[in-house]
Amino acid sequence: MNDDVIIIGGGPAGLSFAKLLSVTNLKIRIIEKQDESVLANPTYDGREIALTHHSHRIMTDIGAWAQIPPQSISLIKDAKVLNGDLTDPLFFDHRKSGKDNLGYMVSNHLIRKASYEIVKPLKNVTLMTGVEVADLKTTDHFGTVTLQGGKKLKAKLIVAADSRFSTTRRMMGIPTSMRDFGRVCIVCRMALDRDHDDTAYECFFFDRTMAVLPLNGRYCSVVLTISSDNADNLLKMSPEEFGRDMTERMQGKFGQMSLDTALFPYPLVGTYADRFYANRYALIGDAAVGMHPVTAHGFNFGLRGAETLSQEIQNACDLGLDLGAADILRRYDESHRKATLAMYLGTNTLVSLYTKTTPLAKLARKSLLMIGQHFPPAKRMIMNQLTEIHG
């Protein structure tokens, strides 16, 4: 047997899982198709990740948080949800959560870099980069990964963290619900003339969804979801045209908004695996749950899944059990499904409703915001889900 656990995918979810599991002294191997230089020095990709308090705790425990420069960590103190225009928002006050803030903002490339830095020194983790998986098969006792070129590797458990379009998930015959929203997510960073007061804005306009998320200083992250047929027109705008368009849509709330980076487009597809495990095989990260970005829970779910699976494996090791046994993976599946399914389905329903412009949809949208505004238990429930603050 080459290894105890093979992780396919060296993104933040896979690397964090390796770090969480490394305390067991199991022999762990990570297979990543990108070169190690890319993992060590990832480039800025426009994505700023909203992190919950739970994710902050996990990242702190594994040492990743300490690798991120403090000046690159921004706070989300409050949040406002707007329907159609900027009037009468649904307001989420951090003081009602019992915390100093609702969440944190950290650039994706810094999370990736931090995840690499905490794994690289580990003695029981082998990082194999620049290689791709050609085939994957499992038996009652182990899994076999065949690499491009023919090399075979064996382990007691194979864990896939290879994106929402996971090829190994397909090899293992796991059906996956996939929703193509027919929209493009466009992200960028913008400079502002006025303070944002550490407040996140989720704006459900009638032709697009737009999140304006606070970054340190007078900067913000902008996340636009727009129909695919209109995305090209927006991407062809000059920086000056884009800045004017954003300023007008936000009605000058932040003064002049100026583009500070390139525009980064991403196709918008949500995925949810029918199950998160197969014989000696488990899914984590986007391979398990690929979220729409409107609730910013994608990476948070990735960390949660990594923690849940690592705990199940650690418990098995402590009891001298087979770490790849079906009942262990089934418990992970049940726990992670309970933590993610309602949010995944609710998000898709919300997005569907808030991208329709029919009179009935507009009435339903307004009604939902009124319920949230005037029924405190509902508002509290929404805040708990968005921030993972419990108690």
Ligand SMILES: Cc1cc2nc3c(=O)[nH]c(=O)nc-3n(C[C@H](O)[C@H](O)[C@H](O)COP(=O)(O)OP(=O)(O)OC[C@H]3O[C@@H](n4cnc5c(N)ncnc54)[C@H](O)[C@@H]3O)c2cc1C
Given for the second form:
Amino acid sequence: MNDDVIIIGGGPAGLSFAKLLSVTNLKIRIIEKQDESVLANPTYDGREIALTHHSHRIMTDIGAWAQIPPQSISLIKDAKVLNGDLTDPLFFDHRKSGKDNLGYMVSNHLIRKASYEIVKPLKNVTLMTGVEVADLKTTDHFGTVTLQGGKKLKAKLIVAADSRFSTTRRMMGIPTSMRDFGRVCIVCRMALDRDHDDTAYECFFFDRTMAVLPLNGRYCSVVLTISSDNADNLLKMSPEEFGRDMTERMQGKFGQMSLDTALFPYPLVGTYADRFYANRYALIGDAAVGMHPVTAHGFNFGLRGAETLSQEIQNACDLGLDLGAADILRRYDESHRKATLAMYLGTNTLVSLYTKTTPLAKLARKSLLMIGQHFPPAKRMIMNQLTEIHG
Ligand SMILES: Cc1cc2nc3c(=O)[nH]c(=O)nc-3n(C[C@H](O)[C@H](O)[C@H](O)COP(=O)(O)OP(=O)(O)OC[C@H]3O[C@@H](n4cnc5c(N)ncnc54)[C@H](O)[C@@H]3O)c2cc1C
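Could you output the structure for the form predicted in complex with the named molecule, given that the previous block was the form predicted alone?
Every chain and every other molecule in the complex is listed next, the one we just looked at coming first.
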């Protein structure tokens, strides 16, 4: 046996999981197809990740938070949800949550860099980069990973963090629900003329959804979702045209909005695995749950799942049990499903409802916002999702 645990994928979920599990004496190996230089110095990819308090706690515990320059951490104090126009928002006030802020904003490339930095020095973690997993088989006692080129590696448990389009999930025969929204998410950073007051705006206009998320100073992250056939028109705009378009859509709320980066398009496909485990195999990160970004939960769930699975494995080690046993993986599956399924389905329903332009859908949206505004338990539930520290 080469290792105890092999992790396929050195993205932020795979790396965080390795760090969480490294407190055991287990021999851990990460296999990542990108070169180490890319992990060490990831480039800006337009994604500014909204993080919950629970994620903040995990990242602090594993030392990732300390790797992020403090000036690159922004706060989301309040949030407003708007339907069709900018009037009468559903307002989430941080003071009602008992916390100083609803959440945090950190650039994805800084999270990836921090995740690499904390794993690099670990003695019981081997990072293999620039190699791709080509095949995977498991028996009752171990899993065998075959690398491109033919080399084989064995471990008691294989954990896949190889993205929402996980190829090993398919090799292990795990069916997965996939929802192609037929939409593109375009992200960028913009400079503003007026303060955003640390408030996140989630705007559901009739042909697109748009989030304007606060970044330090007079900057914001813009997350636009738009139908794929209209995306090209936006992507072809000059920076000036795009700035004018955004300024008009936000009705001058932030004064002039100016593009500060390139526009980064991401096709929108939500994925949810029918099971998060198979024989000596478990799924974490986007490979388990690939969220639509509108509710900003993808990486938050990735961290949460990584923590749950590592705790189950640690318990097994403490009790001298087989760390790849089906019981252990089943407990992880149940717990992570409970933590994520409602939000996954709810997000997909919300996206459908808020992107339809039929009169019925418009009416339903208005009613939903009114329920949210005048039914405090609904609002509290959403705020708890952001601010509660679980487990
Ligand atoms: C526009 C946008 C905005 C977002 N905003 C938020 C937000 O506000 N809040 C939030 O919580 N989440 C957000 N997310 C989601 C978040 O970015 C993802 O959940 C997170 O990056 C997924 O991390 P991961 O490690 O699971 O997967 P990935 O980052 O996809 O990493 C997978 C890794 O596996 C490697 N790999 C794949 N196949 C193989 C193989 N066969 N062999 C070896 N290596 C392999 C890949 O090279 C890659 O490094 C957003 C996503 C998008 C697209």
